[in-house]
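Presented below, as structure tokens, is a lone chain in the form predicted on its own.
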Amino acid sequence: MISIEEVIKEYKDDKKDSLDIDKLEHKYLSRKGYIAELFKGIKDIIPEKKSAYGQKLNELKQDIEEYVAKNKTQEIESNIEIYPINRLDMQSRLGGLSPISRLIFKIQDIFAGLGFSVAVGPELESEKYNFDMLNIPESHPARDVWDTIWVQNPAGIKSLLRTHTSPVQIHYMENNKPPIRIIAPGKVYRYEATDSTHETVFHQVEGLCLDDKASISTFKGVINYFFKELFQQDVKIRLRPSYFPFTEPSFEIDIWLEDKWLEIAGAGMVNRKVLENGGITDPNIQGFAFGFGVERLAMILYGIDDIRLIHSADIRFASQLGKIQL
């Protein structure tokens, strides 16, 4: 068995021949290395020996690690390539909420007050939850309006962004009874080509509100109150027939700002097919749906005049939105 003193004669040598740093730590500091050895030796010393032994053999370990770690250091920094910088402002700023954020945020409050509560579900929809149960079956003209992104899983199951909002309505149905009060924001997906007042990417408040109650008076009045409280002043609001698949009646909603109608968001009585494919098979319950856009508010609430502009991460932007208060 090599004994100490020739372990550092030698590491003393490999020191001066500047021995590679990866052979010499594992030459010596390896699980079958000298250290490890000497002291597996440790056990045949002599009992009057074995501390001087020990402190001794335990100092040329320290060494020979502060020696690899020093030179591994050395090492990496002579690989480092060195580049001039600009100087940066490095002034403290606080961050803050994005527009959309801030007034999701404020649009839940409002409705709050009313009631309703927030319900979320999943961004990657199944084609049952975003069409079929929506009473949207395969043949029916408004996929292509919605046509969207798909994705594919390795076993070959269809899945999709979600186009609205709306599949919250079913998962939430399916696991509540009526009185059903909910708001749904969330992420929405549309391949669509963008412009200034349309986006590939952006946020949906859905509503419903469900029990034996419920009616399109009823909707008028929480519509009404809803844009009151979000322009902190009288709103004229007009209903206007249109058609969706999931309402019957269906009709859109103008509100009057600055001398124009302004088409803000469509609703309707939820249709019977709709209800029962949630679920919900009693005669006696209906209820109202609605849907926004909140781009579309925020533009008008902070008068953006580019949809685009919203999802820029422009902090310039942000930070002039994040003065103005809802």
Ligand code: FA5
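In this text, rigid core is short for the largest set of C-alphas that superpose within 1.5 Å between two forms. Numbering follows the first chain given and starts at 1. Quick caveat, the model's predicted, so the values are computed rather than measured. What changes on going to the form predicted together with the named molecule:
- With the core held fixed between these two forms, V235 has its Cα displaced by at least 2 Å.
- After superposition on the rigid core, displacement of the C-alpha of K158 between these two forms amounts to 2 Å or more.
- In the core-superposed comparison between these two forms, the C-alpha atom of L309 has shifted by less than 2 angstroms.
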Given for the second form:
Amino acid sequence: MISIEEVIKEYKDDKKDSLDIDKLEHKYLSRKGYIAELFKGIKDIIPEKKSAYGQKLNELKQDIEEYVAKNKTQEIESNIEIYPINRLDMQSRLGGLSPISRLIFKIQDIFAGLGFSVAVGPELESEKYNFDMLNIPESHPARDVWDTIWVQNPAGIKSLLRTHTSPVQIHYMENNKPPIRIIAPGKVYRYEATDSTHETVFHQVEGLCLDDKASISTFKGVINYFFKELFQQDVKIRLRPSYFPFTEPSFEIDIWLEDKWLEIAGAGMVNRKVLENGGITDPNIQGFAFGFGVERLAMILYGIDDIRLIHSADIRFASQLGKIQL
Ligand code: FA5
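Let's see the other form, the form predicted together with the named molecule, since the form predicted on its own is already up.
Now the full complex is given, and it begins with the chain already shown.
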């Protein structure tokens, strides 16, 4: 049987020779290793020397265990390759607001200058606010115009992802008295095929101005001021007669782009029935409303020829637009 002195000597040699740590652990600390063998031999030691022997053996075992633990940690650490930062395949640039959010802030700033404050409404709407209160009854053909994404609602209320920001008009009228001057920016959803000027999820900015004298000419003045501030130059716009059940008369606003008109907004004088639905019964109160397509404005401002690029999550596209100062 091997003696403790022989084991100590061999252990020192193995350390000097840098014996592989797993091999060393197995040789000394495994069930059939030297330490276990020496413990088994305790019974053969004479009683007077047993305690000193036991103490020496425990110290040796502890020393070997510590040596193994320390070397294993070093081994793990040396296996972790520390990549220099420039080798990491990550974008180190800071993120930023999307061009659409920045444009919405810009629009809010312009309208703030005209005394309009900002209102918000829910994206998950009820059929009542998205259609009925806006004078669009179930049977009305205009309902087909806004291809709707319906949402199952356990409470039995007919819910949908709002197809336009116009329901915010009703929410606001219900809770505020005229004079009212608000814009309401937000996301809207339509179940329709996409093309270069149509997305299924896009943003609108609703506007509502109600008091005792807001007229079509006030509306024209506001719109002209808005475009001049946004584009910082004169742009050619036209008001085209149109139809919305919640305005009377109704218009479509188009902007001239080099060789064609691009539809930018729907607008009109707020229909009396809608005012009443919102709780406004005073016959002296009148006004106008409008709904801009934010992505369409972005297309003109940034020279984007396909709306689908805007939400394509392509970092090259976003970073190019990030350089544009509004
Ligand atoms: C409406 O949504 C009305 N709520 C606008 C309105 C508000 C009229 C207040 C009267 C009073 P329309 O569906 O035309 O109308 O949409 C308004 C604008 O949103 C359009 O002029 C266009 O700029 C933008 N738009 C419409 N559909 C899309 C689409 N699929 N993708 C991107 N922009 C769109």
